[in-house]
Each structure stands twice: as structure tokens, then as C-alpha cells.
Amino acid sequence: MISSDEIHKVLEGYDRKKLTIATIGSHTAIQILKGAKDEGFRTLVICRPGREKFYRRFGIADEILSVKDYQDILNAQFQQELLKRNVILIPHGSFVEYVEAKNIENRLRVPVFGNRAVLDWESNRAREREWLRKAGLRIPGEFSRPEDIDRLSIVKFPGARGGRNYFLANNAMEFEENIKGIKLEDRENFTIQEYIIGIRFYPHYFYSPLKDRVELLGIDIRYETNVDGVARISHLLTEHPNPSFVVAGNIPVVARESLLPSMMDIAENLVNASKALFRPGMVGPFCIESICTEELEFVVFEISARIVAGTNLYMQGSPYSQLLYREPMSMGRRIAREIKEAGKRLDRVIY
């Protein structure tokens, strides 16, 4: 594991007046780059061959570097090129999926915004559940074996894959029938989680160690295929296809005001728990994946400990960001603002 001391030594050699904000070309890259430009930073996007034209058209990437495979980022020579440019990498869902959390933590010597240790707590289901419990949150029940399933459950697979391969099962027989459709190499790790009926809420937060403050910057609902499509015509169907949960887009949400105190309590409890579990704890953007029940209580089933795609809805800010800022404040820009305000104390926001 690369230590924080090693990363902080790298930062000491950086020209603080020529920092470059960079990420890989996917997920929330456009928002991240735009936010960095809004804060006056030089920007760089890393993409696969053929994607260069797409990122050039927006005028938000000062430089584009191409790689055949995103794991090429780990090559010593490529990392050296990034270090020469005083790069600070911003992780997002695709970044974590393609480069992998263990590699970001153990092999990536380029400074990454936030606490890279959090990525393992996010991607490891057992650790994630420990974190949610430590925060005192209400969470769904889980079944350790398919034969224990005694109610409607959702079967999930690891990684930031946007719901790929997820399926529903009421019992062991349905589990075995559905698992047949999953590739053998993807079947090894899965979580069987009680399916909670209610409204999905995905609040986006930012924790600033500089201000010691949790900020609510937006809320979304994920639009998933084909489960959301089936819901619109369910009364017309004589046979229902197996629902799929691949995220295809996001819908903005404004929650009733009486729910907001609970949302903030959940976020602050998660931040406090993180400080006890993996120091210095949560830094920067995160999102809780939750269900609001008919009793208006939140059941939290996952946490995404980095910027999420739902924040792309709010590149000009949200109703919530407007309460804190008198200017358009996306999550991408909020990350850049924290780096800017850290100034010579980048070691407070990069671990």
C-alpha cells in the first residue's frame, strides 16, 4: 500500500501554481473538467483512442492523453508523465471500475483527491456494511446462502458497474434459475440483500475537512433498464420479463423539506464513522443509495465514496447548492474549489 507520507512527498515537489486536474474520459469527466476550468485549473483527460474528438468538442480539456487500456495508467512511464504535469487525479465510478480500487491504493503514485483508502471500504461489501452499521443506519437484511432466501431479495455483484447483472429472487429456486444467465467468472462474488419497497433517493454530499462541514449538493433517482421501462406498461403485459437494473440515466429530485434533516444526519453519521474506521476518514464527494419507506424512514443499502453520475444533472448547481453558494456549484467544481482553497495544505485533502 502506498502511504500518505509518500503521496505528500510527491505533493511537496509539485508547482502549486501549475496544478493540473485530470481524470479518465467517462462517467463524470465532463463535469469534473468543467468545474476545474471554472476554478482556473489546467485540465487533462485520459481516454481510449477514438474518444479524443468527443472531449475536444467541449473545449474543457487543455490536454488529452490516449491509452489502449485504462490500466496503462499504472505504468511507471505514464505515471511519470502525469507527475511532470503536477496532476491531481479525480476518481469516479468508471475510474474505480477500470483501474480497480486495489491498484489505486497500492500502485498509483500520482496524487488522488480524497482518501484513497475509502475505495476499498466502498467496493468491499462486508466492509461497507460494517461502515453503515458503525454509523447506526437502518440497513436491509442479507442472506449468506441462496437457500436462506425467504422473501423478495436482490442479488448484487461487486464493482462500480451501474447495476449490471443484478437480479431479483424470492427463493433459492429463482436464484439458481437467474444465476445461470451470469457469466461464470462473474458468479463468484455476490450479495443477497432484502429488497426494500419504497422510493429511491440518492443524495449527493461533499465533506470538507477544511471547513469540517457536510454539504448537500443534490439528489437524484437512477433510471434503470429495463425495470423502469416495464413499470410504465406493466398493466399491458401478460408475461413479465426479468427486470434488469443497469443505470441508463438520472432524474433530478427535490425531497420534501421535512426529510432533509434525516438526510443530513445520515451523512454526518457516515463521516463520523469513517474517521473511526479509516483515518482521516471521508474526504470530498460521496452519495448514499437509499430507500424512503412509506413511514418516511430511510433504509441505506450502499454508499458510493466518490463523485457519482447523478451529479451530472447539476452542472449549473442544484436547489440545494444554491443555499450554500451564490454561484453555480456542481460537484466537479466543488472538488476543484476544495483543492484551490487547500492551497499549500493539499495534504489535508489528498491521502
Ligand code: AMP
Given for the second form:
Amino acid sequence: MISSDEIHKVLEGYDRKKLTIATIGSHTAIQILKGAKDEGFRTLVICRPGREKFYRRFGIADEILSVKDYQDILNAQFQQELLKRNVILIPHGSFVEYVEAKNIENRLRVPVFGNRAVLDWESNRAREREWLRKAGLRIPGEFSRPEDIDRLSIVKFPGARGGRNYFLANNAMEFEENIKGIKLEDRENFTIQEYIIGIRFYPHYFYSPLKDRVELLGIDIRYETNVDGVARISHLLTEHPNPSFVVAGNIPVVARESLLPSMMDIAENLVNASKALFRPGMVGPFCIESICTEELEFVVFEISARIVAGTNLYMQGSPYSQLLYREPMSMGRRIAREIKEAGKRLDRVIY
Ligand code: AMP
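To test you: the structure above is the form predicted alone. What is the structure of the form predicted together with the named molecule?
So here's everything in the complex, that chain up top.
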């Protein structure tokens, strides 16, 4: 693991007036780069060959570097190129998926916005559960063995693969039936979680260590195929296909105002718990995946401790961000703002 001290040494060598905000060309890159430009930073995007033209057309990247494979970013020579440009990398979902949390923690010497230790806490389901528990949140039940399934459950596989291969099972027999459809090599490390019925909310937060403040910047609901499609014609179906949960898009949502205080409490409890579990705790953007039950209580089943794709809905800000900022404040821009406000104390926002 590369220590915070090593990262802070790298930051000391940076020319603070010539910082470059960079990320991988996918997921929320447009938003991140646009936000960085709005805050006056130089920007760089790292693409796979063929994608350069796409990113050039928006005028948001001052420089484009190409790599054959995203893990080439880890090569010493490539990292040197980034360090020369005083790069701060912004991790997003595809970034973590392609470069992998363990490599970001152990091999990336280039500063990454936020606390890189958090990536392991969000990608390891056991640790994530410990974090949710410590925060005192309501979480779905879990079954360690298929034989124990006694209610509708969702079976999940590791990695941020957008719900791929997930299936539902009411009991061990249905589990065995459905797992047959999954390739042998993909069957390992499944999690069996109680399926919570209700309405999904995915609020996007930013925790600012500089202001010691949690900000709600938007909320979305993921649009998932085929489960959301089946719901539209469920009255016509005599036989229900197995629902799948592959994210295809995001829809904006605002919550009933009376639900907002609990949404803020959940986020603050998570930030406080993170400080106790992995110092200095959560820094910057995060999202919780929650279900609001008919008792209007939130059950939290997942945390993404980085910018999520749903924030792309609010490149010009959201109803919530407009309460806090009198200018269009996307999550991408909020990250850049924190880096700008950290000024000489970049060590307070990068670990
Ligand atoms: P995840 O990979 O945990 O983000 O889950 C992908 C999707 O599966 C979510 O967006 C939900 O639609 C659904 N889902 C996951 N866990 C649960 C749960 N415990 N109860 C109900 N739906 C869930």
C-alpha cells in the first residue's frame, strides 16, 4: 500500500499553480473535466485508442493521452508523464473497475483525489457491511448459504459490473436452478441478500473535509433492464421472465421533503463511521443505494465511495445543489472546487 506520507511528498513537489485534473475517458469524465475547466484547472483525459476524437469534440480536455489498456496507467513511465504534469487523478466507477482498487492502493504513485483506502471498503462486501453497521443503518439481511434462504432474495456477484448476472431466488431450489445459468468461473463469491421491496433512491453526497460538511447534490434512480421494463407490462404477463438488473440509464428524482432529514442523517452517520474505521475517513463524493420502504424508512444496501454515473444528470446542477450554490454545481465541479479551496493544503483532500 502506498502511504499517505509518500503521496503527500509527491504533492509537495507539485507546482500548485499548474495542477492538472485528469481521469479516464469513460463514466463521468465529461462532467469531471468540464467541472475542472469551470474552476480554472488544466485538464487531461486518458483514453483507449479511437476515443480521442469523441473527447476532443467537447473542448474540455486540454490534453489527451492514449493507452492500449487502462492498466498501462500503472507503468512507471506513464506515471512519470502524469507526475510531470502535476496531475491529480479523479477516480470514477469505470476507473476503479478497469484499474482495480488494489492497484490504485498499491501501485499508483500519482495523487488520487480523496482517500484511496476507501476504495477497498466499498469494493469488499464484508467490509462495506461493517461500515454500514457501524453507521447504525438499516441493512438487508444476508444468508451465508443457499439452504438458509427463507424469503425473496437477490443473489449478487462481485465487482461494479452494473448488476450483471444477478438473479432472484425464494429458496434453495430456485437458487440452484438459477445459478446453473451463470458461467462456472463467474459463480464464485456470490452474496445472498434479502430483497427489499420499496422505492429506490440513490442520493449523491459530497463530504468536504475543509468545511466538515456533508452536501446533498442530487438524487437519481437507476434504470435497470429488464426489471424496470417488466414492471410496465406485468399485468400482461402470465409467465414472468427472471428479472435482471443491468443499469442502462438514470432518472432524476426529488424526495418528499420530510424524507430529506433521514437522508442527511444517513450520510452523516456514514461519514462519522468512516472516520473511525479508516482514517481520515470518507473524503469527497459518495452515493448510497437505498430503498425506501412503505414505512418510509431507508434500507441501505450499497455505498459507492466515489463519483457515480447518476451525477451526469446534474451537469448544470440539481434542485439540491442550487440551494447551496448560486452557480451550476455538478459533482465534477464540486470536486475541482474542493481542490481549489484546499490551496496549499492539498494534503487535506488527498490521501
Ligand atoms: P448493486 O449491484 O448492489 O448496486 O445492485 C444492483 C441493483 O439490484 C440495484 O440497483 C437494485 O435495483 C437491485 N438491488 C440490489 N440489492 C437489492 C436489495 N437488497 N433489495 C432490492 N433490490 C436490490
